[in-house]
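Just one chain follows, in the form predicted alone, and it is written as structure tokens.
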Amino acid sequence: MPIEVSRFTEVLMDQAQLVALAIMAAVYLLKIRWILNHAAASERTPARGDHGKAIRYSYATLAMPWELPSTRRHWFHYLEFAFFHIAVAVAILVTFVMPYWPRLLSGRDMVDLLQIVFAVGLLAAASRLTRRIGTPAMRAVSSPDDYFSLLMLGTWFAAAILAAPQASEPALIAFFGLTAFFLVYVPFSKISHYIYWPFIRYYTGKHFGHRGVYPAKSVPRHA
């Protein structure tokens, strides 16, 4: 059951987190302007395919891990990605709900699947970090940034875990203290790629459809 909070933590998941969430979103606003300021090249060649059905092929690729070679060959990494940014959504709901509609997630059952969904978040973090330590190659091409913000996207998760119950302050206190800084640092950071994607997704379709290879073909392989 939630329990009563002082008014230290209400605050902290009420003004607090609309604080924060107004400044990434301001941060996120003059980005977008940024890339909007910027033409995207343009084609001089005759098109050779579909602009709009390879848009929307080159969107789908997130959910088609086969389409891709480096996640058809490491179905493991792919499905570390998926729950790991599943995780991450699920969190960041939960920070919404939480203030306004507690009793919506204070059943056992949810609590259970809320804490599963984090723990398999936190296993994935732990992974990534891990991987980005022990791999000559993924070392090379990493920041100070890098390993801090899965650091602390870890400790969020362990946050989380202990603050779904929502009986304990100390735990919804980490939680959210949490939420409200990564809602300020986040669109500093490597993290804000996000931002990019739909951008990156858009152009990298257009461009590709435009020559005729996307969608991509399937090859066939002679004996």
Given for the second form:
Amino acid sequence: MPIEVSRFTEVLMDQAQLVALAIMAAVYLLKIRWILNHAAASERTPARGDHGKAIRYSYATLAMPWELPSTRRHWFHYLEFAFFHIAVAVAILVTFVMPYWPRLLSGRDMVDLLQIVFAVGLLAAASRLTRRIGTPAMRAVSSPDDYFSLLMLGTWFAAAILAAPQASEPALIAFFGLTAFFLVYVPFSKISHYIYWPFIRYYTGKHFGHRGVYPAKSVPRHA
Amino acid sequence: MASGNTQSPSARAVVEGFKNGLSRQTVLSLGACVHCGMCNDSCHYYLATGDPQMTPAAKTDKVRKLYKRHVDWLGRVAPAWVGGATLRTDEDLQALQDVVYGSCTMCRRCTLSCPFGVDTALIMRTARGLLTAQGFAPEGVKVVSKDQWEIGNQMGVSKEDYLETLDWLQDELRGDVGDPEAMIPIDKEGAHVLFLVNPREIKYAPMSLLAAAKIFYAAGEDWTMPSVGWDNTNFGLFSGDNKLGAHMGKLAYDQARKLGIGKVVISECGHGFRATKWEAPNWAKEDLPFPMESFLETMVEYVNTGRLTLDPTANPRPVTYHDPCNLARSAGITEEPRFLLKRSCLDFREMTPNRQENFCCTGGGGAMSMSEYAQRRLQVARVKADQIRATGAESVATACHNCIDGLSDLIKHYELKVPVRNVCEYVADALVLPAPAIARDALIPTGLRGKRVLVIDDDPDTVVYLTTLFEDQGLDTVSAHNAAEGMTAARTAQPDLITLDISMPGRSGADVFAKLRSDEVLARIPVVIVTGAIDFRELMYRRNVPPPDGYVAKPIDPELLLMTLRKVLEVRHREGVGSGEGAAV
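Provide the structure of the form predicted in complex with its partner chain, given the form predicted alone shown above.
Everything in the complex follows now, all chains and molecules, and the chain you saw is the first one.
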């Protein structure tokens, strides 16, 4: 059963989150407006391919690792990506459910499931961080923001594991404190990449579709 | 120059241009990269060297640092936190030039590997454009761009040379098909097809143009070539100079409009096709009233409609196909060449990977004109060499002249011993044509007989081989085995043409060439470079002196060498064939 928490924790889990969320939404709106303020290049030659089909294909590559040479070759990295982002999505969902409908997450099975998801996310974060530190090619492109983002997300998963049973107020404070921090920090950091994703995949699909490159033609599979 | 916190005028101009000139797609490609490393092994530079600075992300970061420092919101406050930095000195610009010109062919293989679709080529081209505007570009790129601006083609071919070459090619066509009426029409109004070519086909490698002419002849096509605006290549694509890109496009589009043609067909040139069909209309801001297609598509249509009959037994040896980046990844042309090669060759073998996943030939992005980076280009070509070797093919087909040059260099360097030709050359070999009505000799008397050739080569076997080959054709020969002997012989023997090796002990062939070209008397003698080295490309592109009249790679293809000699001697000695009298106007 969820424990009773102090007023401070209550505010942290509710109003503080809403304020941080509002900041994030405002920054994202500004960011989207800023992106759209840049003129998009367009094509004048009539299309060779089908835009709509290509744009759908471009988005769908997210769930079709066999379509990109990189994810086909590095399937472990793709799985790592998938588990990491599923854990992020579940943790975000938890931050909405826990303050308002805590009993939805209070069953033992549910807590176990959440903890497993967060633990896998934590492992994925650790693996990514290790690769970033240990591989010269990764180290060469990594900024402090790259390391910090992974480190903080790993810490957030750890806090989520502890907070999932809703039995420890310090764990809840850590989890929601980090969440509030992320909501404000993320729009400025590399983690905001997901705001670019729908736009860049759209233009990638549109461009390569126009030229008849997307959807990719049948290519003999190779390692 | 600048020091401390000051910024050089050029660096300031690059930074200001960068801040103010980004398209939405460029901003997205700069902002979206999360440094995940998934692109690393898509790049032949990284695969071949293992150098962490050669991954696509590391290379684009050299440009992205500007975005992080000057555009990104957090980066403007705390640049070091997100990897932001600015450009201060001309040395910084030179270092950036080495990255964006010298370590990326803008092949876009990484873009198709990137989970986001970050367009590395777009970022590189943006940076190239800013640097070029400040004079920071490889010398060859500057020279070629200047020629495109001033003369209208990248090899500085004069209108007279162009028309005389077409006239000579028309004779070759007539000789090959045995038909004195066969034509290479020029400026024919209302023709169905306007054919645009790569200047390499006019200047150095007329085989592909002759093959195309044969194919048009066999298909009974109503075609023409323009007397101006005939260059389908576009160094604006490589240098990031959209104005040059628009200029080159307009030259061709204006001619197509003026002649009222049915469609523009672009010869087998990867970047030429991409630039002319897809990019230049955007740069020129023109919606064009005529369709444009690759010659590959034209040939497929001829086969499908029964206008061409092909006999694959004409090409019995195993052939593989190299997909040019600009056709496969930027124009969607992958199946047409396969369709043609499978019908023109008995044993077609796929290269792996292929189509849009193929590796770059290493000559893309203008790399062939950048002699500064030739050694790196050959080093990273190992990936391509391994790919070709694994096919077991005895020849390579491709549909791009840059690829032919890039592949030829790496084939020499890695001793693969396979020739590279355009797809249309295989198709032309496989054409089923009626037996010639008139023998070749009766149609085109050779211009070689009685001419004197000076062979300069340090290898005695090569000298014997060449002099025997030439004497069999009725040529008079003189030989020299080193640079000093060669210079003396050039003065005393008064040859009509010199074949010159580049790699010789002591003074190199390149020095001899420069000396020949600088001598008031000897400069008039045409020179054909016959070499196993790749240094000669510097002579073609840097042009401190006028470029050679021809080049043939070792191991020598005798047919190609004789054709080159015929072209150089016969075109040069045509009298009265000027601008008004090209081929069949």
